[in-house]
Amino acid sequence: MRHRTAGSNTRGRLLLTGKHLLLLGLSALMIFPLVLTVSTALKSGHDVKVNPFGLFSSFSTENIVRAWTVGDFGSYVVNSFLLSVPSTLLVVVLSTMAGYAFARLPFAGRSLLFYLVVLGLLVPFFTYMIPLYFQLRSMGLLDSLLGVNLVLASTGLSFGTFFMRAFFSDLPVELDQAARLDGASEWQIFLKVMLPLVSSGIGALAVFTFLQNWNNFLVPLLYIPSGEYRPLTTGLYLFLGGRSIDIGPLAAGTLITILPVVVLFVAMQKQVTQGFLSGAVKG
């Protein structure tokens, strides 16, 4: 009997160990394109053409400052916010009041209206882009912030309704009957109530809808045909095709690229984590 306890206990280790090996791998597989868009960006124009493999066997930020000026990367950051920040801000705004009315407040069609919205979900992008095109350029919004913001911000609607709806959904309605006891309209209950309640929520919210927007290729490129408002992501692209030998200031450019995005996730990894998880749970 305890030979095999012994038994069990070597073959339980022995494939604990293993799948810790196997996570390391992929860990580093995963890991191993980002150290190395770093290191090439941070050596001499020299080393990245000897040793390209090799990890920060110089430094110099001769590639940073040549996509910075030259790619004009400067330009592509300030767009990149400009298309970003007042999308997210919109989508944020809107689903948290959607969210809000189809969980707590009872009208006609309410079921019925969430679905169409959700709907939104289920319909690909690709299949409204060319009509939408030409629905701006009929307004006057293509090639504008406006335009753009609104394509942005209407591609995330739907998600940010159903996502924040999980969490206004779970509060107890004893919330809503003491405060309309209290004598408190309705908007001072979503705002002084509801709100600071689901704050890891609409914080989650935030930090997914900019980062989809910031990474967004396909709007921009489809609805800036002047490339006035050129962001990162197709000034990278473009910087690609002019430059598809020098790989050093398209590793600068790409760090510069994805820098913002990965500061913002790791400063605000706490309560990404804490929003998915409540809303996983509560949804």
Contents of the next structure:
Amino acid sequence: MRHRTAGSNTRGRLLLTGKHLLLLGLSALMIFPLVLTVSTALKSGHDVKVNPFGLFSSFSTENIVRAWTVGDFGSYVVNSFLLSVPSTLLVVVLSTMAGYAFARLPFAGRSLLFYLVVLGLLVPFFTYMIPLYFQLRSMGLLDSLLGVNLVLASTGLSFGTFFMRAFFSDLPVELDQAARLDGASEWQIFLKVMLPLVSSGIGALAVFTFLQNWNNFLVPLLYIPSGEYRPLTTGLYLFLGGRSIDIGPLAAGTLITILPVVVLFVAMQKQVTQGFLSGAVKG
Amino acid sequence: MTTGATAEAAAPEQEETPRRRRPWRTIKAGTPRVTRKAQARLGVFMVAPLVAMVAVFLLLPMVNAIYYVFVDFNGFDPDPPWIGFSNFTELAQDPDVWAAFKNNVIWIVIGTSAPIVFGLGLAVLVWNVRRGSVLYRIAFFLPFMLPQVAVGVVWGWIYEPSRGWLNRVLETVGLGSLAKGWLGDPDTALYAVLGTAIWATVGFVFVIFLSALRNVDVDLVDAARLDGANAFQRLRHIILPQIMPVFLMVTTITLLGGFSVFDIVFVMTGGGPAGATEVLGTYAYSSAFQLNRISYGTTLALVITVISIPFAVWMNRLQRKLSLQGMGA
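To test you: the structure above is the form predicted alone. What is the structure of the form predicted together with its partner chain?
Up next: the whole complex, starting with the chain shown before.
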């Protein structure tokens, strides 16, 4: 297939260069809104008033400082972590355990339970969000860290279980048979033999779930009505409603909201993409 | 079945792939009763916390949703009156519901086709690029990862009437007459929000197509090229048939997302101006939480789910049929 003359080779190289130029242009277009955010967030107060969207025409950290203190983004950051970290841990631990059981431990009623869990993948959160509000109210879980963490976790559990089950199913049967002959208990087989083999899956699930919870807007909007423990997403929305003319601090608040996402995604691009791919392909 | 199991046990060397997973029945036949009991006990123990969470935070509210639909609940009344199907009949006659539904349909059609066209185009472009493909993947996928509130804020500035970049670019290229307040004009608001959603979704479609393209037979594409097929013909007749199951899967996901769109509309326009961008999701939210019409909002949310189910089932069936054909070939 590769009988190419010198002439078509140069032509191929030119074509490739053109392709790269096109792709670079499109990439720049895609990340332009991010560039705009950084630029406006780092402007001086005067420059924001005169020329809010001119790119990098001045430099100052005053917007960041104002968003952090006056705009309360400092406490929103803390709340975002308080809502994302425990719920992510809960998803990872429960999904890994259940995924293992659904993949490798036969027990009565297993497939029925699995179908119930998968139901969570089919029914959007939207369908039951309103009754859930009143349920949480009567359980005393509205406006509480515990309640919102539990709800956030429950929105990720179905996917997590599905995801981890696929990893455990792919491991060879000979593994646990050998461990059993060596006298390992069922729990030891899970903990010492199987768990280390799916660590890449656990990593992908953790990053993916954390980002989902960090980005979640509807859950804190609905279930933290008083505003105690308000995270970055609803905090930014509140700021937008109250002071949309205050473009400088608003840009800084936006930057604070997206910065952890951008850093985590760029650092763990492979794991995040894997999470999405398997979620989409198997879901 | 037993013969199958013994045959496999008797001649394990004849297996083509030694690490192939054996059927479950084989495991059970070879597992002593003590082990099976221990496995069942541990299995129940490991599933229990998950099942408890799913029961309380998923199944219970779902059952409650069905109850809410048949009563008139205002959020406070502990014993709301039973009203049968009144919520449904009111819904069917509510012009605002139909207006919102129309916006959802527009959203589904444009918000599904545009990301698929752009995402597929980008994936084909990046397909055989070796150097820098990670860079492109990050640039294209990043928008999809961002919280939609932040996305809404920034795109609000891009659409801003006097100093926004969209109008500035239009003026620069001599189309200044088209400049307007994109989100404030009822004629353009929905499409402006859609534009933002498309920007955010393209990367998702792109990444999935790119990974599907890895399984496409490159020799076949080269052969078609030598036979004189142009780029579009190669895409249409050689590449697309091979990635059809993935194509349908992506379509299903984006299409279903179009039924329950909420965040981006809520943040960018809140359904306005004058209801121009109201979708079923924002309408259900405002009915329940701003007008205290809990039951009406719940009914609307339930209806959204119910009308989306046939699409999901149909797509899923088509996809399964196609991927089975793919395995046979």
